[in-house]
Protein chains: 2
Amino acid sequence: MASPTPPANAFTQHDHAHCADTTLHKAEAVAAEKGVRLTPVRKRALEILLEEHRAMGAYEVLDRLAADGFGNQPPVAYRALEFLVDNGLAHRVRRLNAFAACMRPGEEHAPVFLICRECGEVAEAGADEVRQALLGAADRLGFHVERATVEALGLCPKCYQEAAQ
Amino acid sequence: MASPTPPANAFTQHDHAHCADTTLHKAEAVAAEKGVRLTPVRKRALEILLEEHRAMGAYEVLDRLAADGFGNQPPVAYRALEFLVDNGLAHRVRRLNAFAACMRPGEEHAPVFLICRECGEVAEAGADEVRQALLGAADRLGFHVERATVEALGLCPKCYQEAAQ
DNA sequence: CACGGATATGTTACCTTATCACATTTCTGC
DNA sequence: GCAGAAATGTGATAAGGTAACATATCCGTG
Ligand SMILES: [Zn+2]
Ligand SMILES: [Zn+2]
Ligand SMILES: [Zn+2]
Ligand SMILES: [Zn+2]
């Protein structure tokens, strides 16, 4: 089955308000189809994540719950990112110790980060072959892999473009 | 041009102490050709690296350092390891927020790393196909990487076998 | 509806990781 | 020997993350 949505991702120019809404609502059909709860905190932190295609550091976030009337304090935050990333509805993004919203929620992907460090936007793009080639790497030492990481900084198409002038 | 060394890693039983005086001897090759300065602090720092297949935080570096009679601030480790990573010599591990020295310093390479959650061995693999395919789907998208972080948690052969009983 | 356990939130306090800024020393080329 | 560069020591502080416990909300059951 070929992925029903079209791959809008960061750098491709597309109606963010749609890509954001669209995503919003599968992240509510999935918290529903999983039983779990997406409560008003849960739900205001993804939002935030999903105003932009970048990751958000979780005292940013919390700034941004705070001054929608939630707790100030770091749990807050960090609960709710936590519940977002057990669900498969946020991603931790290692490399800068940051969050961003999943942009497939739902649907059984390896994520791969791709970050922009001029610019700073992150897309995810889908690759089961980096998948693939990290399970043969560590079958071969006999590794047994249950989670993986993989992320890559460089430039993304405009800024490598902005950057050659 | 194949590997010089037949691949000790973590998770195969070797002679360690061979293992890390040979790795701390190329790297300080590879120090000496590139023209800069191995001092005490950072030999010390790669040498407390290399004792074992792991990862160690910077301030768990740090304490030892100090216990050398180095400084026992934390810029101290900071710069340390940032030289050694700088220079090919240690590697990051962001999954832990710690550090871990190279076992093929000197040799082109991207690192993948695999981490055992059960006993904290890491194994350093070398991985050209994982790093194809990350080209290979950023460009898809029209990104340039610059570098990339690839690390696996799980299980070793060994943790994987005693938890199977 | 009432009750009780499970789940979620608020809040305090604290720990770990990382960086800045600046003074002092050590090295290196001249 | 001397000047500039590189490296180190040190204090202070920023940024990221968690433990623990009290309070509130939800939800199935009687
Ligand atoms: Zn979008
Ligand atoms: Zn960019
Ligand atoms: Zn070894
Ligand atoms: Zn293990």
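Superpose the two forms; the largest set of C-alphas matching within 1.5 Å is the rigid core. Residue numbers count along the first chain shown, from 1. Computed from a prediction, not measured in an experiment: that's the story for all the values here. First, how it differs from the form predicted on its own.
- After superposition on the rigid core, the Cα atom of residue 155 is displaced by less than 2 Å between these two forms.
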The other form holds:
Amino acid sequence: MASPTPPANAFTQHDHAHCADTTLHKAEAVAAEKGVRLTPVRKRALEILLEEHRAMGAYEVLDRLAADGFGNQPPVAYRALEFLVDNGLAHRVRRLNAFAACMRPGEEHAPVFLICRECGEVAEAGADEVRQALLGAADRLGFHVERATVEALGLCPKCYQEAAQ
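Requested next: the structure of the form predicted on its own (the form predicted in complex with another copy of the chain having been shown above).
Chain only, nothing else included.
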């Protein structure tokens, strides 16, 4: 079976509106397949995360949800974000204490986040090699991996080039 086309990322030129729209449609299909409801507040939280390729804190998402009339109590954002993470539609980026939309919803993967320390953009990189190495190491120890995330901090191509000048 051919591997899926990798999604566009923050560090490449791409039609971001198409990128976000495609990912949202995939997320809606995943939710339907799982039989879970992508309620208006959950969908709006995902749309907010998809607006930019960067991780957002829960309070930033909450402010945006409140501006859209969904209430301004922290549980509103935390419940929506928890639902998205639990259903593979978003990821928690622990280094930033923030959340990012999953760019590969419905695909089994171990995301690798490349976080630019200068501009804050976050790219979710496909890392099948890392996943296979992790699963192999776990298997040798009789361990079953349920979820794994790798986070790398550095400079995106644009910030690296600017720093080099």
